[in-house]
Amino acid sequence: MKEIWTSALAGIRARVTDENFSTYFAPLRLVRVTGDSVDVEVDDEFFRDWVREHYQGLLNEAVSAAAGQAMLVDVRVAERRPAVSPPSVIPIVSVSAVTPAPVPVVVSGGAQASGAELMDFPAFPLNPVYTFETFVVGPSNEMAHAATLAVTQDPARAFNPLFIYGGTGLGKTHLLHAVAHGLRAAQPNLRICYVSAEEFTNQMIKSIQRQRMEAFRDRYRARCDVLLMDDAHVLAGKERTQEEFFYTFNALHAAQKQIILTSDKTPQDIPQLEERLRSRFQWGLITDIRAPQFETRVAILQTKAERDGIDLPDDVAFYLAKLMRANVRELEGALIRLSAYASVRGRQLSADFAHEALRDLIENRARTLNIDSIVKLVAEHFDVKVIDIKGVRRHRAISHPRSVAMYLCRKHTQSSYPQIGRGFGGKDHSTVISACRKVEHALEEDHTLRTEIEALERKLPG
């Protein structure tokens, strides 16, 4: 029963994205298999509601799929509750392109207003795993953390606003919904918005068409305690958006209302952005999140076995750190797959199952990861020509990106310097072996190189 819901998950996780798969579908209980019903729990009744009204459909097909019959999933609320426990809502509002149908909502004093009223504003399910306490602390991560924190303890008066910049899947989703567990903790009356900034922008939209903006600048300017902002760099090239985000800022900030931005780059260089709205994220603490080292990556793998009731022997979670380095939702997402493989197949866990479970990809990276395809992928990112990398121009445009490829080169690849150095137009090893050096001794100070190099990790083939 348990391997039928396994692979059901795996196959999910394959079609949604990291983000969505962590909130909805990681949270879910496998209650009971029965016939052709599969009844899983959650926490409270919105959740059950969000779930059942999006993601019905795709958990039917999943379960139907890895049990080889039509089968129907049956969502339910866990029926044993605390004595005394918080309101089942979780109050946290966030503007979503897509609207729930009408539930109760939670407002600032514990006050309840119909869905009706508030319909555009649905309130967003947190997902339960992303606390404080789950997140793993890392030489990568540990500024991020400690200043989250902070404000968590601390808001409006700690870091504000407070910028975390960082690749995809590294943890900054996973840290705001810390926060605004800790915040619900700490201070019930909050009114915490949590958003995306394509939410935003969608929420925006319909507000012009249906004449409502000033309820939207409502909602945040004068309904707002604490906004959270995921993916701020999307905001890059879209002129209104950028002014009526310039004004709720100024509206909050000026109101010491905390405000928490994430981006995959740091102010100065997201593209298109409004000079006012770069320095006005300047204000505050910038910090970022690197890809985590290798026994941060460890730590993590133990946590999410421990949390998932998974049996990881050392010599798997060692494997699987050196395997998988880009990031976080990468590393948890091979041992969730790892773990459903032996499920299925009655393994038990050991680094040559791993070898043999992960051998497809390990086979893929290796054929398809080589100094070429490095170096288009480099000149692809720099908005440079091949043959230029390759060439003998020094100028910098051109002397920085291939300074980049022979250091990622040397870092992905087997090839020793002498190969690079053919592969690179027949320049000397002399010059990979300075070119790399270069680049690993700038890497401890530059923040932006730092940001560039991480971004391209997650490119690589493989």
Ligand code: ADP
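Residue numbers count along the first chain shown, from 1. Because the structure is a prediction, the values reported are computed rather than measured. Only the largest set of C-alpha atoms that superpose within 1.5 Å between the two forms is called the rigid core. What changes on going to the form predicted in complex with the named molecule:
After superposing the rigid core, the C-alpha of residue 285 moves by less than 2 Å between these two forms. Superposition of the core reveals a Cα shift of less than 2 Å for residue 308 between these two forms.
Residue 74: CA moves 2 Å or more between these two forms after rigid-core fitting.
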Second form
Amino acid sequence: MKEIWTSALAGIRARVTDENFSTYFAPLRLVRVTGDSVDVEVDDEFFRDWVREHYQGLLNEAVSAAAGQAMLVDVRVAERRPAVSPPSVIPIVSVSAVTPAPVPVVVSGGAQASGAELMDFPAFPLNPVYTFETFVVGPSNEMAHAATLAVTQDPARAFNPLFIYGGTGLGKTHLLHAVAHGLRAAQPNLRICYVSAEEFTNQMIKSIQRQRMEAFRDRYRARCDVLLMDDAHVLAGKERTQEEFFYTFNALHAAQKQIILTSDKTPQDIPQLEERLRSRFQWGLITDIRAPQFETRVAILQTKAERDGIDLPDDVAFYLAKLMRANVRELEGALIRLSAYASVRGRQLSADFAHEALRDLIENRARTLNIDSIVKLVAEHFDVKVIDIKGVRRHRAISHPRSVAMYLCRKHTQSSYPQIGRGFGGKDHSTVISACRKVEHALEEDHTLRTEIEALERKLPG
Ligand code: ADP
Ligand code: MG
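Right, the form predicted on its own is done, so what does the form predicted in complex with the named molecule look like?
So here's everything in the complex, that chain up top.
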């Protein structure tokens, strides 16, 4: 029974980097093999969730291959921690006597870091693929890229804090991990804490419950040389966490430690954020990351295909890049699905095949993406009535959503200006043209509007 697991691990070892293997797989403890299930144990929920999210497929595949039949791996949290942790290459899991709370914080435990330090700072799983090398730079992200690179080369000198904002799936997390990889390579002893605002909040709550706030503060204020906080907009409305983070921020900043934050909005636009934090977020450099242009989307696809050994003809790349505009994650997802589908079907990846394979997606989109569905979405977003958007009132609270809706209809449906005018309660085509122009102009200057429209575009069906 145990052999299945041992042989599965050997299979996995051959497929992932050594670093990954020791970080994510070596700490898994085999509990039992029953029927078609292999139960393994880890010490905390965070680690369990991470492994499930990222490696469930690989684990299932490896044990199935080892057993010669379909098997599933069940990763669970140990009920009681073992008195002595089994040896693992990196003590990623917190040891109960030292830190009861799961601590998904990165850290570069450099070779010289003391044992105690490593235990207090288990390595946070960095995605090995998210490096500067794999990040495709284009006009939409070159500022964010240059700024993160500058900070990696000269932490706490270049910009502090560095604040990067932009929509989902545009590479913010990728860049943060790239900074961590870069710093780790250049300065192995630097203590890098990568944490999402959500995780920071959870840890704080647990620390309060367990009366371990001292340890929590210590971890982020005294034992951190670089703080990378992902998705800082999640702090919105969380007063207690904001207060805690405010002191963390001050302590680190005063000690000239680098802080990088990402968010889906600018500091001004994060609702329910204490003024003092908002102002601190603006102390350094604020830069945006936008949806990539067509050429960048093609380059991202090509890079990804090369990395994954997918033979991607140009016309297929063009086709996909035209289809998926607003989110790199979905763009990559479409490529992966398409190539998997082609290989299952034993077909070549061609534009025809892509068209055929994605027909459902396209038809669905055409079916649901029309003037009415856009108006409805915009109305919901701005909290106004559909009937008002289609009406004639000129108050800005109505006319602004109306212009945005017209602009989106023009951009995302095949409708002509007169057709859009008719769809908006019988307006003249010149009204539609001028509304679209106005939005296009405003987009060049107005970051808030750009973020808003990108958010709406991501919600469009398909
Ligand atoms: P965000 O944190 O902004 O939501 P992620 O960093 O998670 O986005 O990126 C989503 C996916 O898209 C990841 O797989 C990432 O590697 C990929 N990606 C985004 N931008 C780029 C880029 N410019 N070059 C290569 N891959 C990218
Ligand atoms: Mg992210």
